[in-house]
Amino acid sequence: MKMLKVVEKRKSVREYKMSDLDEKTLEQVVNLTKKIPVIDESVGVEFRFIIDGSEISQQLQGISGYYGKMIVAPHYFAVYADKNIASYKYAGYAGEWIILNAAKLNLGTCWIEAGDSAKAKAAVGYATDKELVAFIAVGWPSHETNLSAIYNSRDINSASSLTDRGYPDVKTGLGAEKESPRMAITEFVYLKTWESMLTFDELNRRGLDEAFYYMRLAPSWGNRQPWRFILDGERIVLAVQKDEALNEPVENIDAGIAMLYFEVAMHDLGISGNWKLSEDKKDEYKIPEDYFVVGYYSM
């Protein structure tokens, strides 16, 4: 089953049935943490599964969530990371990997801000030197969203969300869905330097148009879509816009999520490569001061 099928329909769920997961599903979810791809052996990230979400959510009210309002779910992953930028990036990459794979089980998930890390750690009660950077809610959605339908209704190699953008017609049987406003591909992809925009035809000629289409679907804090890419030969550089309203962990979690989405798109479309975490060559690429270099995808 291709991960892009999940990417097409991935949505944050903020209302859950408060019934616990059955034993089989619970085991599958917890075991996801053992299968996360590693992009850098030096980064330190840890996921702790919280069984009693109802109790923990009460303890986290006023600390975590959206302006201190905690999303109530039957279970959570607490996401811990070493106190450095590379680990924050990997927390986003790995956490979103868990979210996409949980969606294959028809589970609902949602990123939740940790807020005050020290207070959140005290509420959870797990002793570690790592920083608590986020939570991921996990459970059955209160409104049914049977994601398995998107796999059963079409050919394994099709990409239905591309249909209205000139790609081969695919019958999904899912009906029309409202799509959040998203940037056009040509608004966030450059050639060699920041000053040189790419046309859609040029991206198509390079075989990268579909990969960047799926990149548009990556979630980000406030749907700010902060990512920009620079094509430089066999290297694709990722830069992310800073935001004074966000702390360093949240900014870099967004960066890690972007890394995963682009990698998923490239791999599922048959373009091999991997990420290198690097913050160099910002001046060479003429990247503006309000952006930071995340790393580059090496093909």
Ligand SMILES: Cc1cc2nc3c(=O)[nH]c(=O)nc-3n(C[C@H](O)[C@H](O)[C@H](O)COP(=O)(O)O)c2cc1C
Given for the second form:
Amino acid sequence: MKMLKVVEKRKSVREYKMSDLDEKTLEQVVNLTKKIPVIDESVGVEFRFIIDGSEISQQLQGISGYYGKMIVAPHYFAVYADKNIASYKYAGYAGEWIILNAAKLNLGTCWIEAGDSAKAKAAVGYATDKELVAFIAVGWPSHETNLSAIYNSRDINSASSLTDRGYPDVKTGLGAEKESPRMAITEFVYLKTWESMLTFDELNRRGLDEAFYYMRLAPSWGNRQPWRFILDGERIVLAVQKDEALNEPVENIDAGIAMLYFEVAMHDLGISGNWKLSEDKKDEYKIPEDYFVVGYYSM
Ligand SMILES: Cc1cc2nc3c(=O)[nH]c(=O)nc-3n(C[C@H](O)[C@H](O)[C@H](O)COP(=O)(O)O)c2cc1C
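Just the form predicted on its own so far, so send over the form predicted in complex with the named molecule.
Time for the whole complex; same chain goes first.
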């Protein structure tokens, strides 16, 4: 299955069947951690699979999850990262890679904020110098139809997936299915400088409309969709909004997830390129103070 199909299918699952995964699936999931693409040898991230989710979820109530509400799942990955922003970004990139590959196995997943790292680490009981930056819940969704519903409920009259979601004045085929809404592409892609908007046709002419269509399906903390892109010739610059309510790991996990989604979309669509982490040219692009530059995708 192409990764883009998986990108369309994935959504956060917050209710799980509490039975353990069968041995074969468990092995497949745990083995995913060995196959994650490496983007930079210098970053330090570790994924530890937690087999006894129900026990640990009790320990983590009041610490992790939105407002301390831990999502109860049969299993989790605890995501540990070195204390630097490149490692936090890689935690997002690599964690989302696991999530998309778990979705290929039809598993449900959800990112969960760790909350206070020291308390969460004590609850999990694994000693390391790394910070515990997030959890990823893993299990079979309790409502199995939800995961495939994005396909099943699609308008049969739709010309293609592109005519669904994200385009003004087009009815989605999603019916009553619960789904986190997303911005239109033209709201977060700029040409040369900040807030210099492009029309959808201009993006289409550049052959980038589809990539951004898939990009916008990326998960983010509180569905804040903090990403903005600036097209500058062969460079596509990514800036991510800071948020006073969030800590550095979470802001950078959002950035890393966006990097993975954009890369998956570009590669699946046959446009080669790769990310360079760099904070330069912030002033030149007139990027406001409350955004940080993640880097640029070089085509
Ligand atoms: C870094 C991060 C932390 C998150 N933490 C939580 C959480 O603690 N609890 C929760 O219910 N969802 C959490 N989410 C899931 C987001 O709310 C979800 O991705 C977003 O609303 C978009 O919905 P979707 O994933 O279904 O597309 C988190 C997502 C990210 C990226």
